[in-house]
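In the form predicted on its own, a lone chain appears below as C-alpha coordinates.
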Amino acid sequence: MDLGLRGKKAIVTGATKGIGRAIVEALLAEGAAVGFCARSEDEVQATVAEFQAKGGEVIGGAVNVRDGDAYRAWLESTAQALGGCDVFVPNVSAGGGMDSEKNWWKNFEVDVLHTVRGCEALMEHLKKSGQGAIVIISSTNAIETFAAPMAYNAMKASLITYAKQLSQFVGKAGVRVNAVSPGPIYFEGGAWEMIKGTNPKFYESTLRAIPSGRFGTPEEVARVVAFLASPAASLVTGANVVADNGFTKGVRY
(Lines of atoms letter the chains of each structure in order from A and count residues from 1; the text may use other names and numbers.)
(Lines give C-alpha, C1' and ligand atoms only; values in the text may rest on other atoms or scores of the structure.)
Protein backbone atom coordinates (compact mmCIF):
# COMPACT_ATOMS: atom_id res chain seq x y z
CA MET A 1 0.00 0.00 0.00
CA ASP A 2 1.21 3.48 -0.86
CA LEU A 3 0.56 5.52 2.28
CA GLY A 4 0.74 8.80 0.40
CA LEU A 5 3.51 10.27 2.55
CA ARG A 6 5.94 11.02 -0.28
CA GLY A 7 6.77 14.70 -0.23
CA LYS A 8 5.14 15.30 3.16
CA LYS A 9 6.97 17.20 5.89
CA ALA A 10 7.08 15.65 9.35
CA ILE A 11 8.42 16.72 12.74
CA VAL A 12 9.18 14.13 15.45
CA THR A 13 10.45 14.81 18.96
CA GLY A 14 12.88 12.54 20.77
CA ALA A 15 14.18 10.53 17.86
CA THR A 16 17.77 9.38 18.29
CA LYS A 17 16.78 6.02 19.76
CA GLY A 18 13.90 3.64 20.37
CA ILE A 19 10.39 4.33 19.09
CA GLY A 20 11.14 7.89 18.01
CA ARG A 21 14.08 6.86 15.86
CA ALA A 22 12.02 4.06 14.30
CA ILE A 23 9.24 6.54 13.50
CA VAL A 24 11.68 8.82 11.68
CA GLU A 25 13.05 5.85 9.77
CA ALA A 26 9.55 4.70 8.77
CA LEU A 27 8.53 8.17 7.59
CA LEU A 28 11.74 8.57 5.59
CA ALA A 29 11.19 5.17 3.99
CA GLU A 30 7.77 6.40 2.82
CA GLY A 31 9.36 9.42 1.16
CA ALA A 32 8.65 12.10 3.75
CA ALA A 33 11.13 14.78 4.77
CA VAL A 34 11.66 14.75 8.53
CA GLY A 35 12.90 17.12 11.18
CA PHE A 36 13.59 15.72 14.63
CA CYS A 37 15.10 16.66 17.96
CA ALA A 38 16.79 15.16 21.00
CA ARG A 39 18.73 16.64 23.89
CA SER A 40 22.24 15.57 22.85
CA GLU A 41 23.82 17.51 19.97
CA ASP A 42 26.29 14.69 19.34
CA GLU A 43 23.55 12.06 19.14
CA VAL A 44 21.44 14.27 16.89
CA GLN A 45 24.26 14.87 14.43
CA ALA A 46 25.26 11.21 14.38
CA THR A 47 21.65 10.20 13.70
CA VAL A 48 21.27 12.80 10.94
CA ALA A 49 24.44 11.52 9.28
CA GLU A 50 23.22 7.93 9.41
CA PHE A 51 19.87 8.77 7.83
CA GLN A 52 21.38 11.06 5.22
CA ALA A 53 23.83 8.31 4.25
CA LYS A 54 20.79 6.21 3.37
CA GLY A 55 19.38 8.99 1.21
CA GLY A 56 16.88 10.40 3.68
CA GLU A 57 15.86 14.06 3.61
CA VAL A 58 16.32 14.80 7.29
CA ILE A 59 17.38 17.61 9.62
CA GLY A 60 17.91 17.51 13.36
CA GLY A 61 18.38 19.82 16.30
CA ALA A 62 19.30 19.60 19.96
CA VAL A 63 16.65 21.02 22.28
CA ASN A 64 15.31 20.48 25.77
CA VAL A 65 11.53 20.37 25.35
CA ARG A 66 11.08 21.58 28.94
CA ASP A 67 12.43 24.96 27.81
CA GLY A 68 9.25 26.33 26.25
CA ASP A 69 10.82 29.24 24.38
CA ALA A 70 13.68 27.19 22.94
CA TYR A 71 11.32 24.37 22.01
CA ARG A 72 8.85 26.65 20.22
CA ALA A 73 11.71 28.34 18.38
CA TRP A 74 13.05 24.98 17.25
CA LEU A 75 9.63 23.87 16.02
CA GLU A 76 9.13 27.02 13.97
CA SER A 77 12.64 27.01 12.50
CA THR A 78 12.28 23.34 11.59
CA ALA A 79 8.93 23.89 9.91
CA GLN A 80 10.43 26.78 7.96
CA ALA A 81 13.43 24.70 6.92
CA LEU A 82 11.20 21.85 5.77
CA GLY A 83 8.82 24.18 3.95
CA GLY A 84 5.88 23.44 6.20
CA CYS A 85 4.60 20.68 8.46
CA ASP A 86 2.08 18.01 7.49
CA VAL A 87 2.77 15.55 10.32
CA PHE A 88 3.65 16.08 13.98
CA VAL A 89 4.61 13.22 16.31
CA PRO A 90 5.29 14.36 19.90
CA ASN A 91 7.20 11.34 21.17
CA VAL A 92 9.44 12.61 23.98
CA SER A 93 8.71 11.13 27.42
CA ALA A 94 10.20 11.48 30.87
CA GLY A 95 9.58 7.77 31.49
CA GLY A 96 8.48 6.06 34.67
CA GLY A 97 9.51 6.62 38.24
CA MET A 98 7.94 7.20 41.64
CA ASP A 99 10.80 8.23 43.88
CA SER A 100 9.43 11.71 44.66
CA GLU A 101 7.04 14.47 43.69
CA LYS A 102 9.56 15.65 41.09
CA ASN A 103 8.38 12.82 38.83
CA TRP A 104 4.95 14.42 38.60
CA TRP A 105 6.38 17.79 37.56
CA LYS A 106 8.80 16.21 35.10
CA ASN A 107 6.19 13.99 33.47
CA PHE A 108 3.78 16.91 33.25
CA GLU A 109 6.35 19.18 31.64
CA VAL A 110 7.84 16.58 29.31
CA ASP A 111 5.00 14.25 28.38
CA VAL A 112 2.02 16.62 28.54
CA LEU A 113 3.20 20.20 28.19
CA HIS A 114 5.67 19.46 25.39
CA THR A 115 2.86 17.78 23.47
CA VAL A 116 0.43 20.66 23.99
CA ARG A 117 3.03 23.31 23.16
CA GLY A 118 4.03 21.44 20.02
CA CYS A 119 0.48 21.05 18.78
CA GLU A 120 -0.25 24.73 19.40
CA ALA A 121 3.00 25.93 17.83
CA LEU A 122 2.57 23.87 14.67
CA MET A 123 -1.20 24.08 14.26
CA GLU A 124 -1.20 26.80 11.59
CA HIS A 125 1.29 24.81 9.53
CA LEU A 126 -0.83 21.69 9.93
CA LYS A 127 -3.96 23.55 8.89
CA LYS A 128 -2.23 24.90 5.78
CA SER A 129 -1.29 21.34 4.85
CA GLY A 130 -4.87 20.39 4.12
CA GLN A 131 -3.99 16.87 5.29
CA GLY A 132 -2.43 17.67 8.65
CA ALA A 133 -1.97 14.81 11.09
CA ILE A 134 -0.86 14.61 14.71
CA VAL A 135 0.00 11.27 16.26
CA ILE A 136 0.51 11.46 20.03
CA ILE A 137 2.46 8.68 21.73
CA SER A 138 0.70 7.43 24.88
CA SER A 139 1.06 4.02 26.54
CA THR A 140 -0.94 0.99 27.64
CA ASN A 141 0.01 2.10 31.17
CA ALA A 142 -2.68 4.74 30.62
CA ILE A 143 -5.54 2.34 29.92
CA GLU A 144 -4.95 -0.44 32.46
CA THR A 145 -3.45 -0.68 35.92
CA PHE A 146 0.22 -1.51 35.56
CA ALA A 147 3.13 -1.79 38.02
CA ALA A 148 2.24 0.99 40.49
CA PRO A 149 0.53 4.38 40.67
CA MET A 150 2.94 6.83 39.06
CA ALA A 151 3.06 10.08 37.16
CA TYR A 152 3.94 8.42 33.84
CA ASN A 153 0.71 6.39 33.82
CA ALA A 154 -1.50 9.34 34.73
CA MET A 155 0.11 11.78 32.31
CA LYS A 156 -0.05 9.30 29.44
CA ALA A 157 -3.76 8.90 30.19
CA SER A 158 -4.25 12.66 29.97
CA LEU A 159 -2.72 12.62 26.49
CA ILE A 160 -5.42 10.25 25.23
CA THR A 161 -8.12 12.64 26.43
CA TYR A 162 -6.27 15.59 24.94
CA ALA A 163 -5.92 13.82 21.58
CA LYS A 164 -9.63 13.04 21.43
CA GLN A 165 -10.76 16.53 22.35
CA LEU A 166 -8.22 18.21 20.07
CA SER A 167 -9.39 16.03 17.17
CA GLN A 168 -12.90 17.44 17.58
CA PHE A 169 -11.63 20.99 17.87
CA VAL A 170 -9.42 21.05 14.75
CA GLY A 171 -11.22 18.51 12.57
CA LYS A 172 -13.03 21.17 10.54
CA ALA A 173 -9.65 22.66 9.67
CA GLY A 174 -8.56 19.41 8.07
CA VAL A 175 -6.28 18.22 10.86
CA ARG A 176 -6.58 14.68 12.22
CA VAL A 177 -5.40 13.80 15.73
CA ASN A 178 -4.84 10.28 17.02
CA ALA A 179 -2.96 8.56 19.83
CA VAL A 180 -0.95 5.35 19.80
CA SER A 181 -0.53 3.36 23.01
CA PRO A 182 2.36 0.91 22.77
CA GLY A 183 2.62 -1.99 25.18
CA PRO A 184 5.98 -3.30 26.41
CA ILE A 185 8.58 -2.49 23.76
CA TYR A 186 12.11 -3.88 23.98
CA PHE A 187 15.15 -2.27 22.41
CA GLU A 188 18.80 -1.87 23.27
CA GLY A 189 19.21 0.94 25.77
CA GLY A 190 15.49 1.04 26.52
CA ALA A 191 13.56 0.70 29.77
CA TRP A 192 12.84 -3.01 29.35
CA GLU A 193 16.50 -3.84 28.80
CA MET A 194 17.21 -2.06 32.09
CA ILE A 195 14.36 -3.87 33.85
CA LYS A 196 15.60 -7.20 32.55
CA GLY A 197 18.87 -6.62 34.38
CA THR A 198 17.57 -4.97 37.54
CA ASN A 199 14.25 -6.72 38.10
CA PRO A 200 14.24 -10.03 36.18
CA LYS A 201 11.15 -11.38 37.99
CA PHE A 202 9.07 -8.42 36.86
CA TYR A 203 10.51 -8.71 33.36
CA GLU A 204 9.61 -12.40 33.12
CA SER A 205 6.12 -11.93 34.56
CA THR A 206 5.44 -9.20 31.99
CA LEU A 207 6.73 -11.40 29.19
CA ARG A 208 4.44 -14.24 30.30
CA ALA A 209 1.45 -11.89 30.15
CA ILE A 210 1.97 -11.32 26.41
CA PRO A 211 0.13 -14.05 24.45
CA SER A 212 2.85 -14.40 21.81
CA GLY A 213 5.58 -14.56 24.43
CA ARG A 214 7.59 -11.67 23.03
CA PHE A 215 7.95 -7.94 23.47
CA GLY A 216 7.11 -5.56 20.66
CA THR A 217 9.75 -3.67 18.68
CA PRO A 218 10.07 0.04 17.93
CA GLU A 219 9.69 -0.73 14.23
CA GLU A 220 6.28 -2.32 14.81
CA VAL A 221 5.04 0.76 16.65
CA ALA A 222 6.51 3.02 13.97
CA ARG A 223 4.50 1.30 11.24
CA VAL A 224 1.29 2.01 13.14
CA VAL A 225 2.30 5.64 13.57
CA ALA A 226 3.23 6.02 9.91
CA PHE A 227 -0.17 4.71 8.84
CA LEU A 228 -2.09 7.02 11.17
CA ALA A 229 0.02 9.96 10.03
CA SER A 230 -0.67 9.24 6.38
CA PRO A 231 -3.51 10.13 4.02
CA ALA A 232 -4.21 6.37 3.88
CA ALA A 233 -5.78 6.79 7.34
CA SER A 234 -7.95 9.71 6.24
CA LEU A 235 -11.02 8.30 8.01
CA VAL A 236 -9.28 7.82 11.37
CA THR A 237 -9.27 10.65 13.90
CA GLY A 238 -9.82 10.83 17.64
CA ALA A 239 -8.72 7.22 18.04
CA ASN A 240 -6.36 5.64 20.53
CA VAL A 241 -4.75 2.72 18.74
CA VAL A 242 -3.42 0.11 21.15
CA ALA A 243 -0.29 -1.56 19.79
CA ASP A 244 0.51 -4.06 22.52
CA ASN A 245 0.71 -7.56 21.02
CA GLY A 246 -2.27 -8.57 23.16
CA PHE A 247 -0.70 -7.49 26.44
CA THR A 248 -3.69 -5.58 27.83
CA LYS A 249 -6.76 -7.59 28.82
CA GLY A 250 -9.54 -5.02 28.92
CA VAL A 251 -12.43 -5.02 26.44
CA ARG A 252 -13.00 -1.59 24.87
CA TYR A 253 -16.14 -1.08 22.82
Ligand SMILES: NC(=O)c1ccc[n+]([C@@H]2O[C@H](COP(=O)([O-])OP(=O)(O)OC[C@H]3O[C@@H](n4cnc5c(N)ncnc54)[C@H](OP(=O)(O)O)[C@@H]3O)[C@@H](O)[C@H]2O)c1
Given for the second form:
Amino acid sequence: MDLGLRGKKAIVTGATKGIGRAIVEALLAEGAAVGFCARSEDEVQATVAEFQAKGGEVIGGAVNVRDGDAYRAWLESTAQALGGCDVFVPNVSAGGGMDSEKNWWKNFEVDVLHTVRGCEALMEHLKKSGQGAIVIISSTNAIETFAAPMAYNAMKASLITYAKQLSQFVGKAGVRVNAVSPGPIYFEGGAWEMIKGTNPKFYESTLRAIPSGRFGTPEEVARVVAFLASPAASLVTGANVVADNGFTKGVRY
Ligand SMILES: NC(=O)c1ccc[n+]([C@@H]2O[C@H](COP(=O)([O-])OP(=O)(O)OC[C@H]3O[C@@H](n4cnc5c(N)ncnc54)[C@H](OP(=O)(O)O)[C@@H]3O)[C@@H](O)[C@H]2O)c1
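And the form predicted together with the named molecule, for comparison with the form predicted on its own?
Full complex below, order starting with the chain above.
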Protein backbone atom coordinates (compact mmCIF):
# COMPACT_ATOMS: atom_id res chain seq x y z
CA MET A 1 0.00 0.00 0.00
CA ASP A 2 1.29 3.47 -0.88
CA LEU A 3 0.74 5.66 2.18
CA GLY A 4 0.94 8.83 0.10
CA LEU A 5 3.67 10.40 2.24
CA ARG A 6 6.11 11.02 -0.62
CA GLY A 7 7.00 14.73 -0.72
CA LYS A 8 5.17 15.50 2.53
CA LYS A 9 6.93 17.60 5.17
CA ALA A 10 6.97 16.30 8.73
CA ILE A 11 8.15 17.66 12.08
CA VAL A 12 8.88 15.25 14.96
CA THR A 13 9.99 16.23 18.48
CA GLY A 14 12.52 14.18 20.47
CA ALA A 15 14.01 11.95 17.84
CA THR A 16 17.66 11.08 18.46
CA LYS A 17 16.62 7.75 19.96
CA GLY A 18 13.75 5.42 20.73
CA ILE A 19 10.26 5.87 19.34
CA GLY A 20 10.86 9.38 17.92
CA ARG A 21 13.92 8.24 16.00
CA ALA A 22 12.01 5.25 14.58
CA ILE A 23 9.18 7.59 13.52
CA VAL A 24 11.63 9.79 11.62
CA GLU A 25 13.11 6.70 9.98
CA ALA A 26 9.66 5.40 8.95
CA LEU A 27 8.59 8.76 7.51
CA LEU A 28 11.87 9.10 5.57
CA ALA A 29 11.43 5.58 4.22
CA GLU A 30 8.03 6.65 2.88
CA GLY A 31 9.64 9.58 1.05
CA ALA A 32 8.74 12.42 3.42
CA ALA A 33 11.16 15.23 4.31
CA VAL A 34 11.59 15.45 8.08
CA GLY A 35 12.72 18.02 10.65
CA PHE A 36 13.33 16.84 14.21
CA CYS A 37 14.78 18.04 17.50
CA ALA A 38 16.36 16.89 20.76
CA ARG A 39 18.37 18.74 23.42
CA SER A 40 21.82 17.34 22.69
CA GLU A 41 23.40 19.17 19.73
CA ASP A 42 25.98 16.39 19.23
CA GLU A 43 23.32 13.68 19.10
CA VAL A 44 21.16 15.73 16.74
CA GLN A 45 24.07 16.23 14.35
CA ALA A 46 25.08 12.55 14.53
CA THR A 47 21.47 11.46 13.84
CA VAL A 48 21.10 13.86 10.91
CA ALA A 49 24.36 12.54 9.43
CA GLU A 50 23.21 8.91 9.78
CA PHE A 51 19.92 9.55 8.04
CA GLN A 52 21.46 11.73 5.34
CA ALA A 53 24.00 8.98 4.62
CA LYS A 54 21.02 6.74 3.79
CA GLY A 55 19.65 9.41 1.42
CA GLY A 56 17.04 10.89 3.76
CA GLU A 57 15.91 14.49 3.32
CA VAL A 58 16.28 15.48 6.96
CA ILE A 59 17.21 18.44 9.15
CA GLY A 60 17.66 18.61 12.92
CA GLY A 61 17.89 21.25 15.62
CA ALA A 62 18.93 21.31 19.27
CA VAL A 63 16.16 22.75 21.42
CA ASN A 64 14.57 22.06 24.78
CA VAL A 65 10.80 21.91 24.14
CA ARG A 66 10.23 23.14 27.71
CA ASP A 67 11.51 26.57 26.63
CA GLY A 68 8.39 27.90 24.89
CA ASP A 69 10.00 30.76 22.96
CA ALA A 70 12.99 28.73 21.72
CA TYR A 71 10.71 25.83 20.82
CA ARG A 72 8.27 28.00 18.83
CA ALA A 73 11.19 29.63 17.01
CA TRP A 74 12.60 26.19 16.15
CA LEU A 75 9.20 24.99 14.85
CA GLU A 76 8.77 28.02 12.62
CA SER A 77 12.31 27.93 11.23
CA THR A 78 11.98 24.19 10.59
CA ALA A 79 8.67 24.63 8.75
CA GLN A 80 10.25 27.44 6.69
CA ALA A 81 13.28 25.30 5.86
CA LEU A 82 11.11 22.34 4.85
CA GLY A 83 8.77 24.56 2.84
CA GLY A 84 5.71 23.88 5.02
CA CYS A 85 4.40 21.24 7.40
CA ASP A 86 1.93 18.44 6.57
CA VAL A 87 2.63 16.20 9.58
CA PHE A 88 3.38 17.01 13.21
CA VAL A 89 4.34 14.38 15.79
CA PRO A 90 4.81 15.74 19.33
CA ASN A 91 6.73 12.86 20.89
CA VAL A 92 8.80 14.28 23.77
CA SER A 93 7.83 13.35 27.31
CA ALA A 94 9.34 14.17 30.68
CA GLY A 95 8.85 10.50 31.54
CA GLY A 96 7.52 8.80 34.65
CA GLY A 97 8.59 9.22 38.24
CA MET A 98 7.11 8.92 41.66
CA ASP A 99 4.67 11.65 42.49
CA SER A 100 5.92 15.06 43.54
CA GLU A 101 4.82 18.58 42.74
CA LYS A 102 8.05 18.98 40.72
CA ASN A 103 7.02 16.09 38.47
CA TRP A 104 3.54 17.51 37.94
CA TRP A 105 4.99 20.79 36.64
CA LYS A 106 7.60 19.00 34.53
CA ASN A 107 5.08 16.63 32.92
CA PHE A 108 2.62 19.49 32.38
CA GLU A 109 5.21 21.72 30.73
CA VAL A 110 6.88 19.01 28.67
CA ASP A 111 4.18 16.45 27.82
CA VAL A 112 1.15 18.75 27.63
CA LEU A 113 2.35 22.27 26.87
CA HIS A 114 4.92 21.27 24.25
CA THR A 115 2.17 19.37 22.42
CA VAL A 116 -0.34 22.25 22.63
CA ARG A 117 2.24 24.89 21.71
CA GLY A 118 3.40 22.81 18.76
CA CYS A 119 -0.13 22.26 17.44
CA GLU A 120 -0.89 25.97 17.75
CA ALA A 121 2.39 27.11 16.20
CA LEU A 122 2.09 24.77 13.20
CA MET A 123 -1.67 24.92 12.66
CA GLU A 124 -1.59 27.42 9.78
CA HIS A 125 0.96 25.26 7.94
CA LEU A 126 -1.12 22.13 8.61
CA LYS A 127 -4.27 23.83 7.32
CA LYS A 128 -2.45 25.01 4.19
CA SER A 129 -1.40 21.41 3.54
CA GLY A 130 -4.93 20.26 2.77
CA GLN A 131 -3.91 16.86 4.18
CA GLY A 132 -2.53 17.96 7.54
CA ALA A 133 -2.11 15.34 10.24
CA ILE A 134 -1.11 15.49 13.89
CA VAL A 135 -0.18 12.29 15.75
CA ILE A 136 0.21 12.84 19.49
CA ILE A 137 2.21 10.24 21.43
CA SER A 138 0.38 9.21 24.60
CA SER A 139 0.78 5.93 26.53
CA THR A 140 -1.22 2.97 27.80
CA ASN A 141 -0.44 4.43 31.25
CA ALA A 142 -3.16 6.96 30.41
CA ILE A 143 -5.92 4.41 29.92
CA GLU A 144 -5.24 1.83 32.64
CA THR A 145 -3.87 2.18 36.12
CA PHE A 146 -0.14 1.46 36.15
CA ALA A 147 2.57 1.22 38.79
CA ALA A 148 1.74 4.21 40.99
CA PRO A 149 -0.11 7.54 40.89
CA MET A 150 2.06 9.60 38.55
CA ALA A 151 1.84 12.98 36.84
CA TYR A 152 3.08 11.20 33.69
CA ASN A 153 -0.04 8.98 33.54
CA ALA A 154 -2.53 11.81 34.14
CA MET A 155 -0.83 14.17 31.69
CA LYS A 156 -0.75 11.47 29.01
CA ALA A 157 -4.51 11.02 29.58
CA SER A 158 -5.08 14.74 29.03
CA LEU A 159 -3.37 14.44 25.64
CA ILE A 160 -5.97 11.89 24.47
CA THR A 161 -8.80 14.27 25.39
CA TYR A 162 -6.97 17.15 23.70
CA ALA A 163 -6.43 15.11 20.51
CA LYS A 164 -10.15 14.27 20.34
CA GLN A 165 -11.32 17.84 20.90
CA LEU A 166 -8.76 19.37 18.56
CA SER A 167 -9.80 16.89 15.85
CA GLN A 168 -13.36 18.26 16.02
CA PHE A 169 -12.16 21.83 15.94
CA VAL A 170 -9.82 21.61 12.93
CA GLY A 171 -11.51 18.85 10.95
CA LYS A 172 -13.26 21.34 8.66
CA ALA A 173 -9.86 22.79 7.75
CA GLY A 174 -8.71 19.37 6.58
CA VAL A 175 -6.48 18.57 9.55
CA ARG A 176 -6.75 15.15 11.24
CA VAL A 177 -5.65 14.65 14.83
CA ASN A 178 -5.03 11.27 16.44
CA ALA A 179 -3.23 9.86 19.47
CA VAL A 180 -1.12 6.72 19.64
CA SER A 181 -0.75 4.94 22.98
CA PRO A 182 2.18 2.53 23.02
CA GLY A 183 2.50 -0.13 25.68
CA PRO A 184 5.95 -0.99 27.08
CA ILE A 185 8.57 -0.50 24.35
CA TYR A 186 12.07 -1.89 24.78
CA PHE A 187 15.19 -0.52 23.14
CA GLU A 188 18.84 -0.08 24.04
CA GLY A 189 19.28 3.09 26.08
CA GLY A 190 15.53 3.31 26.79
CA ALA A 191 13.59 3.36 30.05
CA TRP A 192 12.84 -0.38 30.05
CA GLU A 193 16.48 -1.33 29.65
CA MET A 194 17.18 0.83 32.70
CA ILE A 195 14.27 -0.74 34.66
CA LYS A 196 15.51 -4.23 33.73
CA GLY A 197 18.75 -3.42 35.57
CA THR A 198 17.39 -1.43 38.50
CA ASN A 199 14.06 -3.20 39.18
CA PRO A 200 14.14 -6.68 37.59
CA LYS A 201 11.01 -7.83 39.51
CA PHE A 202 8.92 -5.02 38.02
CA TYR A 203 10.43 -5.64 34.59
CA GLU A 204 9.54 -9.37 34.77
CA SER A 205 5.99 -8.77 36.01
CA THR A 206 5.42 -6.28 33.17
CA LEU A 207 6.72 -8.80 30.67
CA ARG A 208 4.38 -11.47 32.07
CA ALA A 209 1.39 -9.14 31.49
CA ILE A 210 2.05 -9.13 27.74
CA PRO A 211 0.34 -12.19 26.17
CA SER A 212 3.12 -12.84 23.64
CA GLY A 213 5.78 -12.41 26.33
CA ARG A 214 7.75 -9.70 24.56
CA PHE A 215 7.99 -5.93 24.66
CA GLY A 216 7.18 -3.86 21.60
CA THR A 217 9.86 -2.17 19.50
CA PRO A 218 10.09 1.49 18.47
CA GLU A 219 9.73 0.40 14.83
CA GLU A 220 6.35 -1.25 15.54
CA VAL A 221 5.04 1.98 17.05
CA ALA A 222 6.52 4.03 14.21
CA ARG A 223 4.59 2.05 11.58
CA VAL A 224 1.30 2.88 13.32
CA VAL A 225 2.28 6.55 13.53
CA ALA A 226 3.33 6.67 9.86
CA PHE A 227 -0.03 5.23 8.82
CA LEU A 228 -2.05 7.70 10.91
CA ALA A 229 0.11 10.57 9.64
CA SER A 230 -0.51 9.59 6.05
CA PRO A 231 -3.34 10.34 3.62
CA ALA A 232 -4.00 6.57 3.63
CA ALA A 233 -5.63 7.11 7.05
CA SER A 234 -7.96 9.78 5.62
CA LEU A 235 -10.97 8.45 7.55
CA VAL A 236 -9.25 8.24 10.93
CA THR A 237 -9.41 11.27 13.19
CA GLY A 238 -10.03 11.77 16.91
CA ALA A 239 -8.89 8.22 17.60
CA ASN A 240 -6.57 6.91 20.28
CA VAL A 241 -4.83 3.93 18.71
CA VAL A 242 -3.43 1.52 21.27
CA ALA A 243 -0.25 -0.26 20.13
CA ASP A 244 0.55 -2.45 23.12
CA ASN A 245 0.78 -6.10 22.08
CA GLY A 246 -2.15 -6.91 24.40
CA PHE A 247 -0.63 -5.32 27.50
CA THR A 248 -3.84 -3.50 28.51
CA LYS A 249 -6.79 -5.60 29.69
CA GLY A 250 -9.77 -3.24 29.57
CA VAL A 251 -12.58 -3.70 27.07
CA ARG A 252 -13.43 -0.40 25.37
CA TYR A 253 -16.58 -0.22 23.26
N1 LIG B 1 9.41 3.67 25.89
C2 LIG B 1 8.21 3.24 26.24
O3 LIG B 1 8.04 2.11 26.76
C4 LIG B 1 6.99 4.10 26.00
C5 LIG B 1 5.72 3.55 26.25
C6 LIG B 1 4.60 4.35 26.05
C7 LIG B 1 4.73 5.64 25.59
N8 LIG B 1 5.96 6.14 25.37
C9 LIG B 1 6.06 7.54 24.89
O10 LIG B 1 6.76 7.56 23.65
C11 LIG B 1 7.49 8.80 23.55
C12 LIG B 1 8.96 8.50 23.27
O13 LIG B 1 9.44 7.69 24.32
P14 LIG B 1 10.90 7.04 24.26
O15 LIG B 1 10.92 6.01 25.34
O16 LIG B 1 11.26 6.71 22.87
O17 LIG B 1 11.74 8.35 24.77
P18 LIG B 1 13.27 8.54 25.12
O19 LIG B 1 14.06 7.30 25.00
O20 LIG B 1 13.25 9.21 26.44
O21 LIG B 1 13.73 9.53 23.96
C22 LIG B 1 13.37 10.81 24.04
C23 LIG B 1 13.94 11.66 22.89
O24 LIG B 1 13.47 12.98 23.14
C25 LIG B 1 14.58 13.87 23.39
N26 LIG B 1 14.13 14.76 24.47
C27 LIG B 1 13.88 14.44 25.76
N28 LIG B 1 13.50 15.53 26.44
C29 LIG B 1 13.51 16.57 25.56
C30 LIG B 1 13.21 17.94 25.68
N31 LIG B 1 12.82 18.50 26.84
N32 LIG B 1 13.30 18.73 24.57
C33 LIG B 1 13.68 18.19 23.38
N34 LIG B 1 13.98 16.88 23.22
C35 LIG B 1 13.90 16.09 24.30
C36 LIG B 1 15.75 12.96 23.74
O37 LIG B 1 17.01 13.52 23.42
P38 LIG B 1 17.78 14.53 24.46
O39 LIG B 1 17.87 13.79 25.76
O40 LIG B 1 19.10 14.82 23.82
O41 LIG B 1 16.92 15.73 24.57
C42 LIG B 1 15.46 11.75 22.86
O43 LIG B 1 15.86 12.01 21.53
C44 LIG B 1 7.23 9.55 24.86
O45 LIG B 1 6.16 10.44 24.70
C46 LIG B 1 6.85 8.44 25.81
O47 LIG B 1 6.06 8.90 26.90
C48 LIG B 1 7.11 5.41 25.55
